[in-house]
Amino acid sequence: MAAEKQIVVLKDAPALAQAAAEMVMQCAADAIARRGRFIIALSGGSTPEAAYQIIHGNFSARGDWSKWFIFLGDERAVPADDPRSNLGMATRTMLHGLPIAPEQIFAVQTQLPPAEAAADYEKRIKDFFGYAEPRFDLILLGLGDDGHTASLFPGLPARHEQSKLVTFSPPGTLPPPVDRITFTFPLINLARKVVFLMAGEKKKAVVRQLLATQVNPDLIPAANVHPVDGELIYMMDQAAHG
């Protein structure tokens, strides 16, 4: 049975930065304890971005780094030093200096043609988790002003993949103009916590939307987002609750 949905409004971008960098700690804190490691797939955007800037700057020393495994939920067709790249940018943020090794961070081959580079991820993930359930301790999501999440768009393909893990999509009405490999919604809704990170009042609009109680998914994909067995919480400030 899909979880319930947890609102969490926070009063301004700062504080939900801090809310979320001391929740990511936390997650990771009782996955360890319980299994031993701890399972992220990290989300693009500048909400995480400031939060990744907090766990580094506030928690690096706190936490059993050995023990984290890094995955992206999705990944523009660009070289890691591209600006919009999204493990670039967690590695400036977040992962740079830290006692992470090479292994521990899953970056998605985007020299690779998206295709291939969708395919080659599934099967890393689908080698990572060996004969167990595909399960990630956490997600972290956000969510498009057009109503997409990770790399899913109103309006292509991607967002109806259902039996693919990771597949591949086009550009979406939304910058950057370039290909993307993602997780797909029956790989999200496996996780045991996914967690969307929204602040800004250009965010009210697709909020309300997305939180309303009836929404199409097909128009506002993040609503397919519904954990089979794992938590949902919309983390937000003021501005995007409205």
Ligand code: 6PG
Second form
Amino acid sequence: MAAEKQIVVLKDAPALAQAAAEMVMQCAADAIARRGRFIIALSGGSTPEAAYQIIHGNFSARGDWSKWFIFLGDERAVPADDPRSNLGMATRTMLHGLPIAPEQIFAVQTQLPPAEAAADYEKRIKDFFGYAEPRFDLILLGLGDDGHTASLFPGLPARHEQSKLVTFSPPGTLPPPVDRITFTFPLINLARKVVFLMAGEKKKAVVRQLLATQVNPDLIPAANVHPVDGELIYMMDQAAHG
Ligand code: 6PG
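Take the protein just shown as the form predicted alone and give its structure as the form predicted together with the named molecule.
Following is the full complex, with the preceding chain placed first.
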């Protein structure tokens, strides 16, 4: 099956966050109904953060939380209690107080050197899926103003990784200037559904480049996302769409 690609434009950032939260909950319900569990990779960044808050605030009672398995599509090489940690952000906004056991949350071992942390995360993903292909039900992604997604930055080698599921990267040009551990494009492209969340006027130029027919994926790494047998959804607000 070829990838289905959809563009969804919401009127503003709050409407985008609401729609994204509803999409996550629906995707979880569908995955649990079909396969008995929901395997999601969360993204860092400001746009997903607003959606996480809505999931916590509006949908806590609706989730079948014992069936969720939560990974990070990328993580900054800082401890989980550091304000820059993606897991820290997801915990503060969404996961706190939800009935999710620690074994359901797969934190990157950021106390290890980045290369080891990446190898360890890849091993834990492989162990989790066992003999099955590592297909996430949902991978949430942001889009950096420089065209990066996850921590796959323009000009840096991680974006070309073809054999590993998880790799590491030095920081790109955008803050914070810390090393990263990141899913690779081959892992992202195995997912059943990949959703980009993009908001605000400052994303307009890069969104236009990403959606152009002649996009150069080397300059706009996010253009390497095209699930081999899954859906690709670009969700954005009107300001980002232009
Ligand atoms: C990170 C992210 C990164 C982010 C984009 C978009 O750890 O920084 O996972 O890929 O999603 O930079 O972030 P904004 O939505 O804040 O612009």
